[in-house]
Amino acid sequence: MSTLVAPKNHFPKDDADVLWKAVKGWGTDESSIIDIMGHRNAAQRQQIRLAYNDIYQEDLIKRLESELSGDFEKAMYRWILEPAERYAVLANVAIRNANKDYHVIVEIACVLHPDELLSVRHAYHNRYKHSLEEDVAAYTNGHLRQLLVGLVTSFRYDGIEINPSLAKFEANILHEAIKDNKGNLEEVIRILSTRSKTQLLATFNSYRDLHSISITKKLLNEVSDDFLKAVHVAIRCLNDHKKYYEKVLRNALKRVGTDEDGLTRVVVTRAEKDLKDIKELYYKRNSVHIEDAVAKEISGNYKRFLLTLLGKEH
């Protein structure tokens, strides 16, 4: 579920009118700007947009650029572009990391309604004039190339149909090839990035029902290289979402210095969708509300804006 809480009655003019304020002249009223964006959903912040840009002939999103700074701007910025286009842009930047953030386009590549993952692919052609899946290939190679790019390029089947005894076989398959990593994996690929949400569900179970452990925690067992890395991730985000990004604000908050980008993400990405259940899963694992994590992690307006994301007003 949800956690924005947006009004029914929106009138995008007003909203560009009070933005305007906020921005003219010195100083800016970061409040107000997190009162008006915090509080609207997909459609109504392109509403707004374009209200702002044909009252004012400007782009509210480069006038926001221009006016906030450090966490806060990324996370305001990466709210208010159109879904699709703020998937392209994180995978974007987790390609071109120096660090290679690999699990980023895992997890937009497996967490996706097919449809959506093609609306990020047309929107990341739009952006960066190359598709997803050449700059994908260009920054890696071998096997984790294969995978990633079969991830990206996956359009999976969307039905609820399992076939039971391909589980079980393509359950072998998967423990002999990830097995001392020594196996073939390009049926560990092949299987990741063709088969159905559904189908790969029954083939996890399956798993775990054949060889008494389940398959994360075997490939946490093995050594673990990028590919096994991200063919973890990869696992975790089609098995349950919900508990891969819960696990990502765990570690997002807990290590030393916290990863604003993970924490970030999640929430710009989650508020409109299941941020709620996330939230539930977060205090069952930690025994603390998430809100009460970032609060004490961060500050500023950049935790004023999180937080209204979170659904906690201050």
Contents of the next structure:
Number of protein chains: 2
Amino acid sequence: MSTLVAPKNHFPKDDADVLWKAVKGWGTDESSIIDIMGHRNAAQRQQIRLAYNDIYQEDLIKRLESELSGDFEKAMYRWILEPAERYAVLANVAIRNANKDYHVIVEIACVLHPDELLSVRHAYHNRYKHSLEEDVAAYTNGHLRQLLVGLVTSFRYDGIEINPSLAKFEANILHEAIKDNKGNLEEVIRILSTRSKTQLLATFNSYRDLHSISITKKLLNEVSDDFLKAVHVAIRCLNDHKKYYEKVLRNALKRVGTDEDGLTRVVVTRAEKDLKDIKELYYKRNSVHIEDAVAKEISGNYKRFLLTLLGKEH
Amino acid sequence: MSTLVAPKNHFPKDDADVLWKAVKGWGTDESSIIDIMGHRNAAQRQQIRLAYNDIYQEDLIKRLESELSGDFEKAMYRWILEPAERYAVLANVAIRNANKDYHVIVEIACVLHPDELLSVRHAYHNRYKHSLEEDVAAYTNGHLRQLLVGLVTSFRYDGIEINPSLAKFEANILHEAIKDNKGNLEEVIRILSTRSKTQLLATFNSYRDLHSISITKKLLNEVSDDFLKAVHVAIRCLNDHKKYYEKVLRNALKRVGTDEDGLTRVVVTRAEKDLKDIKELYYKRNSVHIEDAVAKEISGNYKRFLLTLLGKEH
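To test you: the structure above is the form predicted on its own. What is the structure of the form predicted together with a further copy of the same chain?
Expanding to the full complex; the earlier chain stays at the top.
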């Protein structure tokens, strides 16, 4: 369930007018911008961009970039973009810092539906004049490169068929490869980057049945290098991305100095999808409402905007 | 230029009637089948399939499979399928014999436009309930697997921008990797499977400028294992697929015992695309018209059908 509260009937020209008044002249009326943009779905935001461009002959995104600043600007910018374009931007930023941010690339590749991932690859072409895999490959190397390129280029079969004996067989391959960190890592890459999600869930379940521990827990005991860390993220995203995002939010908020990038990323990418479910998981796990945690850790327009996307009226 | 001769105005129901008469009862009128199907483009063939199914409540393809036999049946079957489906079938057959037929997988991945390759991956899902890369990876290993998976999963940028210094830089990486067969093969895989075709042409040209030999000739001097052979095919297909196909035809026809699979594959996949150009290249290189070579090497309905697709009226 989404947390976004958007009106059914919507008048793009009126919104464009309000936004124009909010940005024209000296000073900026950030509250009006949040009130509008924080309550419009992806299609409505695109209509506003078009209407704004028609009436005022300027690009709304560029204008907002020049009016806003800091984490608020960053969050608003990511929010306004169409989903495929937004993921292309998130991927590109992560790629240029791939040794630290490879988990963002893994997330995008493993959480999205195969068709959505193709749309991101299209959007990446249009925006960066390179292919997504080209840039990922240029900024990484070794097994990490193989894994990341394998994941972003995957076009998984999305049917529900399961081959149980294959699941058992490949659960053992994963086990052998992980347990002493000297196993056949290419097989780990092959399995994670080519099998369907349904088949992989069966494999992860087989793993638990056979070895009395979940593969993600096992990896936590073993994790030492970036490759296995990326494998860990991939499995978590493939297995249960809501639980994974709850953890990202938890880590982002409990750090000394909040991880604004992580916080923003989860809120803007999930607000229209399943942020409500993620919020519930967060409350279950932390006994604190995420809105309260967010309100405590960040401030100003950035805080108001994220709380709006989280569905909190104030 | 295509070799296919198809009428502008076309009446699917009439064609379906003729085909029905050709297959019903004892015996089969292969000539009528060739006259019709050998003169219809992809869209027309699909309309005939639909009309036939509507009127006679049976699948034309299945009926033809049971009526025809041998290389003629195989060629007709591949020809009738829509292009994406046909490539999916060709890929699947090749995958199950990947240690011998990896060149077919390379061809499909490197000759098709990036969007066409995506359509093939879609068709593969629908037909085989697996992803293309999943099956490729399951039947291969080592560097050959990495290369083949990289190629079939690529979604190359198809713009015309070239980075000349990158071309020079990567031409040298390729040279170092190939020359003693101990170089960094992962870099070869990265370059061939992620760069745009335009960029790769610039790289191959740089190679020739820097090393006074084309990279394909150099590879011929070095080729020893399947991996480098697959690299050779990939570069030929990326560089100039028409020249590559001319060679496939030449080899198919000059072998003791014709290579019918190669011959059929080139004719049915290129008849509606650029088989006329490939025919011209063939004549230039061999001083023999390909129709004459085909007529000498094969016989019967298979011969009649291929000659029809080659544009020869008889």
